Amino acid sequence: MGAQANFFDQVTQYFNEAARFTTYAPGLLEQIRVCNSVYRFDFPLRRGDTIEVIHAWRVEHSHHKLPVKGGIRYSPDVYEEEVMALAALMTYKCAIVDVPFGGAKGGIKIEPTHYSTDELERITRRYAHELTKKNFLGPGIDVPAPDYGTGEREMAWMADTYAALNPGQLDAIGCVTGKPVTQGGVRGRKEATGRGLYFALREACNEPDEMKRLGLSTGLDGKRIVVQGLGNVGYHAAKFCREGGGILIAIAEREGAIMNLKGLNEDEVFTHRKATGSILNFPGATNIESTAAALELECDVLLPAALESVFTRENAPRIKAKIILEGANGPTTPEADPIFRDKGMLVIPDIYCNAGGVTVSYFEWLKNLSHVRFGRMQKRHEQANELAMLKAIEDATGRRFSDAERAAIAKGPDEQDLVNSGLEETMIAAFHDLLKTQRETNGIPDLRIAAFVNAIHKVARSYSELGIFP
């Protein structure tokens, strides 16, 4: 457990600091802060001639909206307070981006690489079975998603188990999100968190006052970026930020880090790691002795996309980035935040900027409940309208569009286009809400506290509308 054991306390510290900027009754604030349900259970797994006991959790932090929503992580370091903290962050995250879910989280204390595919399937199906028995799983109750150590495969196993236990339930496939597209998933979900991080960074870099304060030019072009973690979130965030004009000068992983001031390509680094088992010794790059050293490189943007508690009182004074884009959950401790503020850094907080995953999970859930693919009914209609407009332009101007131009302009939106558009709108609107709260509420020190204030307001409003609190 070690240094991570106070993660829920850290989230509570941020909550309490934000609560000072509200006027809600102590009882209402306490109801918003606490976890409504904490379910811890153990079950046996036969491995050859031995029995291993598997430890698991599901935490439902807030029932102010149903279903509750949150990922499931498989990690040997999972512990109860961590799952509670992540569930709380999910509540606030959903509120900030106006996704109508309560927050939840799950965890199983295993190192997934130490288990066979068959064993992982048995663990996952038993977990889903246990949750279903206790009414902790269902499309209108509690809807898990992938997290650290899990992915589409595990979600497909969970959905199949739930459907088998609930024969004939029309909406059963909506009991989890993050599924393969062929099993009811939505296009764009896998890369959603990374794409959301790109949208968040792009919006911040387009704020002229913030960039002037940081001594940076407006826009993402040329910004030097260091990424910690080349998993799903880090890889896609690196990809979209590089394609948007950023320069990846360093990438850090468990085994160490690499640097090239002229720029790295995340896809080439990923392929190298897959072939060699390490990002080290990547052609054209310089090895850095440790991940910790990479975090202290001089750069414009530092993107932590691994686990929590990366920035502490000890290393915060040595961080030279001007912008921190929090891809991971809880990478900055409450002791590090004041140091970053004193240095004038811009921290784009996790409970806003990594909300792309839950936003697109919401779209997947809606797709499952509606039983129709996004774009199926309107794509051809919109394409016909666009072609008619092009013809009108041609008739009016005498200009003739090439076949390639016509295909690019008048293609009609498909599912991924609509998902990406919805995600972009969500991230842009939420960012400007945070800026407005910070600028218009006297004393709010940074975007993180502004985000918590917005979340508290929205959850409190839900309770008020339910008549539970005045």
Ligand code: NAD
Second form
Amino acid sequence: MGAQANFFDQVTQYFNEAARFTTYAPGLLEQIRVCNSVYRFDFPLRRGDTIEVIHAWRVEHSHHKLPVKGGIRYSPDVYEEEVMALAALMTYKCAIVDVPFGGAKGGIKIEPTHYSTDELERITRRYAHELTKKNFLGPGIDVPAPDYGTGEREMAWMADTYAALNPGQLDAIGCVTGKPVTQGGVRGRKEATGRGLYFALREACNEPDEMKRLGLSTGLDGKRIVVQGLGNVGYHAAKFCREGGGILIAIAEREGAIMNLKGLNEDEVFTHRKATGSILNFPGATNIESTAAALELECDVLLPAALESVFTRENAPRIKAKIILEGANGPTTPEADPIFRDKGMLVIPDIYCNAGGVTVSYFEWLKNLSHVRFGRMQKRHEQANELAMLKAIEDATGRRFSDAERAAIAKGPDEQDLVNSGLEETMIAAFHDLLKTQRETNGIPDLRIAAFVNAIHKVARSYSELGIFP
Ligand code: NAD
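What would the structure be for the form predicted in complex with this ligand, rather than the form predicted alone?
To see the whole picture, the full complex is given below, headed by that same chain.
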């Protein structure tokens, strides 16, 4: 397992580095750092005439706020310290974007492509059942979401299982987020992590001093982007960054990578991969022999969106990107981080920039608790006000608005508009908080440590409000 074996230690190293910039008592820092509950369990799966034992985890890192929240990962590489690390990152992430949850994470050690849909459904439902029995699932307790290898379908199975075990519980559907819209999901959740990554990159690129330091022009326009992983996060981040003016010069997947300096379209590449089973041999693009080689291409922005520990002591010196936008959780090891720092690169850290998913999950949870679609009450009211305003302007100025202008201005926000607006506000505000902390605290070396410092302050404040620590 190599470098991955100590993912929790890696997170702890970052935490300890940041803790030096605070003055909290060692006991409080220890309480923030440790995982509060680690539940490991096994259950049988019948496959034809044989029984296979499935290994699973749910880790609740911090109960300073409830419910706790974090995704569920299906991967053959899942192991306990990985789930612990991902749960810890969730605590810090929620604090950074002011989402009022503690952190958690779950994992099942399977390669999902090796199981039928029926088997995956049985595994997921059994997992949800086990969590419910042990009080590790519920809208006020622990609220999972999708992560690597899972999506809307798995969340719908979990919500249905929980609801079946809790008949009549009014808020049962809020026990998971990332559900299909027809099953209590919120519009905009699926693409939220990718959209949030775009907002984070756009904010960074709009900082003239930072761009000047990197030798880049201000703004996202024309920035050359390399993406690793064309799953939910990578696909959507690629899409929004391209639409925002970036050029996707390379996309890497498990089977290899492709490059076209004139630009790739993630949608066409996705369709090609679906049809041929591989990203390779995409018309007009050059094949690159491996994902690893693609990471070392000359580019402005490198966007890892697959798994952790991608940048190590070994390959970090060869990375030529100016900006690393951490879509995946934990792609940069603590050994690679100082190398990037010495090279003057800008690393936009995972615990901030991929927080769009949990932010919109929070909106979904609020929607589930309120039992009403966002925008339902105010859309028509706001539209009527906007139309009245347009009419007043027309009467006063004699100018007539075209139908297209009228439709664009007097729209009244629907659920998707409100979700996107809440996400944009969250990502912008959090970015400037990090920048402020980095600029105003003597010695903080980069945005990652600034992000950890902000997270530690917020969790510590929460404990002192509870009266647990003075
Ligand atoms: P996903 O399963 O939808 O996609 C992952 C993609 O990475 C797949 O297409 C897979 O084939 C590819 N991949 C795997 N190994 C690879 C390799 N060696 N090289 C290139 N590609 C490879 O998962 P996802 O939900 O997009 O999650 C990706 C990362 O983002 C994970 O680290 C996850 O923890 C993190 N993340 C996800 C969310 C979310 O909302 N889904 C939120 C925050 C962070």
